[in-house]
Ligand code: ADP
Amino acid sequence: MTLVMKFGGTSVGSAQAMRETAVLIQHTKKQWGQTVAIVSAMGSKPVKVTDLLLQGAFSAANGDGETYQELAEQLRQIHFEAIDGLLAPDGERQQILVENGRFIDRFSDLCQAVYVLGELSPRALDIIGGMGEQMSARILAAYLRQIGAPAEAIDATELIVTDSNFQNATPQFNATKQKTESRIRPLLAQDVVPIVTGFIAANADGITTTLGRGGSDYTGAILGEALAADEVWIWTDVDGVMTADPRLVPNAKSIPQLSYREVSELAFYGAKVLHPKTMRPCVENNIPLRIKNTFNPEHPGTVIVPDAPNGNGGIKAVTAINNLGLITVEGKGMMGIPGIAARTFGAVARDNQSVLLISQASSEQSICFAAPDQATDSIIGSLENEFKVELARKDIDRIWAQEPVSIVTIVGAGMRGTPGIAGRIFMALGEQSVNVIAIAQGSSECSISVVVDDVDTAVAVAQIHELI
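Okay, now the structure: that chain only, the form predicted alone.
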């Protein structure tokens, strides 16, 4: 059996965290046999290595010739403390110190070049931003070898082939599968645990790229597909996906099983779960994807599968996005005029803004949508420019925004087959005098979203959570 595991920044954020992660790798390897581990850069609050690397690059691009040098020394110290706390002097410590030192020297050299040129290209940003994973993988692999567990650090640039869309590259799966099989299978056959860098990859010319948001998680799913793994585990610092934000609902609990559609809805509407693109390679190949807690490894976490049971009453989770504006285009002259919606969202797209929810009156006299509140003034300006003729002749009465508001989203694939869900939701909100400003339900019937005043968010989430 083959298991692919990804460990986040907190799981490798210190010498102690790496010790615990090494124990988890040894333990799961005994159970599963062939095991591959993907690691993020070191990242313990409040310091995250990737943030420091990017901060250095951006400061250099802005003409600051000192900050990146100070950050280089901070990076050197962070990794020295981990190496010093893990590796014995008579072992690989000196070698790993030298290897990591080369990465930090290269970071300094690249930032110096950026400083001199006054320009930071996406290609340079990918090279700089991915160095944290390269350093943490080497430290963890060396520690595993020290405790008698054969391991080898591997840069994912040797495995994952992408296009040249730096900062958000797209994998080319056929080439990736061939490279991964030829590089990883021999190690697994020799009982070696590959410790693979997350986040980074390379284009066909071997130039480093990165996989964008959720990049290290995505690496796990990509390698899971390439190796036809039996499962992919994402180790994080929570017990899987929760029924609600524990900060709003103290009695929120872990959800044992979710479908791909349910998790996609939760991720889109603010829940801290996997990005949908991360899940896709696993779901399309029927590979269970499990989210587990590094600090509570006995907890089963949440497993994501193509389809999942309805659960109690159809509702599985409730989540919310704050600090939004609800923008409305309204006017009696809009009725029956073709193209109003297309022109509305065309104007929003030209303003490079995203829309989170859309609701339109059946009379066609108004259309409203939610967007981040810091974007509302810009969006309204674009819409007023688009509809200046209609505004002048009063076909459109006004374009305005209500803010701040929140979107509260109720998710559960079982809602489709459970009568009365919407009624229960609105009754629960009405009992606490929470006014619903707008409503939207997707055609998949996997979620219902309501817009409420921002100050009512916590009450709305808590009330709906009682229905789970």
Second form
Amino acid sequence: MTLVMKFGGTSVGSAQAMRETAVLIQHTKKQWGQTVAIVSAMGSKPVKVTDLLLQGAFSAANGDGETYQELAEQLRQIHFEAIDGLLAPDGERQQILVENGRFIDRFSDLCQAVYVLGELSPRALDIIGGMGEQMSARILAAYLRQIGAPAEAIDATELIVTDSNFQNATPQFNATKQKTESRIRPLLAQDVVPIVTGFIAANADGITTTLGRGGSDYTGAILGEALAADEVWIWTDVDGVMTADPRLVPNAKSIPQLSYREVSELAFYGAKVLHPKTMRPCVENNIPLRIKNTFNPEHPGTVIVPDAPNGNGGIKAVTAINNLGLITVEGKGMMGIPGIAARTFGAVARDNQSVLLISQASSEQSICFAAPDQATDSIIGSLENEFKVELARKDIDRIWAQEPVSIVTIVGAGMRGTPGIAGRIFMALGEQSVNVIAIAQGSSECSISVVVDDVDTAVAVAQIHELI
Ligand code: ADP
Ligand code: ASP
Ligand code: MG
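Okay, that one was the form predicted alone. Can I see the form predicted together with this ligand too?
Now the full complex is given, and it begins with the chain already shown.
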């Protein structure tokens, strides 16, 4: 049996967390036989190593020659403290200190180059941003060896081949499968646990790419697919996927089972517990996906399955995304013009932006959609350009944005066929005077999204959570 497990930032966030993670790896290996572990960069909340690395790069690009040097010291402290806490001086401690130190020196050198040039490319950002995983994987593997569990740290640049879309690269399956098989299988055959870096990969030329923020979950699924794993487990710091973000709703509860579709909706609409791309490799290959808590391993967590039982009244969870703009194209003359929607979204796509929600009135007098609020100015510019003639003729009256807004999404496959759900949602929001600006319902009826003023987000989420 092959089990692929991913450990998130907090699961490797300190010497103590790494000890618990090592115990879990040993324990599951006894039960499953072949075990592959994927690690994120160290991340003791609220300080995430990946954030520090990227902050260093951005501050250097903005002409700040000091911040990255301070961050290098902070990175040294975080990693060296973990190494000192875990590794015995007469073992590999010195070696791993030197290896981690080299990454931090490289971080400083690269930031200095960025500072001098005043230029930061997506490619440089991926090299800098991916170093956290390279450091944590080396520490955890050395600790496992120290406690008598053969382990080897592997950079996923050796395994996962992607396109060259730096910052948000897409894996190429065949090349990835071939490389992963040939590098990982021999280790598994020798009873060695591969400790693989999450988040990073490489293009066909071997240049480091990354899979997008939070992408280590996706690494787990990609390697699960490449190795035809029996299951993929995501270890994090909460008891699985919960009815709401526990930081927003303290009485949120763990959900025992969710379907791939439900969890995809949740992840897409802001539930940070899983990267939205994680589900696809698992669903396409029928690989069960579990989310479990490193700090409460006895808890069963959440299992993601093809079809999950319907929850109480159909609503299973609520999630939100903040800091969006709602862009509206409106005008009385729009009704007669063919292809308004196609041209609208064509213009948005040419601007390289993605749209999170679309809502159109049936009279075709307006069409509105949500996008990240830092993108709204440029989207409006593109749309004004696209509809120059219609604006001049007054077929379109105006193109404008309301911001900041948030999307609150209610998820549950059982909402299909349960009458009155939308009514209950609007009643609940109305009771707290939350104004609903727009709504959209997925055709699968697995989710309903409402757009509200950003300041109403917490109240809206809490109110809807009461309905679960
Ligand atoms: P990791 O480093 O383990 O990947 P993340 O911080 O990326 O951890 O994701 C886990 C966090 O996701 C939780 O600590 C929680 O605050 C947040 N979260 C948001 N929405 C949900 C939800 N619906 N269920 C569980 N956790 C959620
Ligand atoms: N360390 C990366 C990030 O912070 C990837 C991950 O944690 O999943 O985005
Ligand atoms: Mg994560």
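Heads up, when I say rigid core I mean the largest set of C-alphas that superpose within 1.5 Å between the two forms. Positions refer to the first chain, counted from 1. Because the structure is a prediction, the values reported are computed rather than measured.
- [ ] For the rigid parts turning against each other between these two forms, mark which of G129, V348, D373, V238 is sitting at the hinge.
- [x] Hinge located at V238.
Rotation (degrees) of the smaller of two rigid parts between these two forms, from C-alpha fits: Rotation of the smaller rigid body relative to the larger: 16 degrees.
* Asked: In Å, how large is the CA movement of V273 between these two forms relative to the superposed rigid core?
  -> The alpha-carbon displacement, core-superposed, is 3.6 Å.
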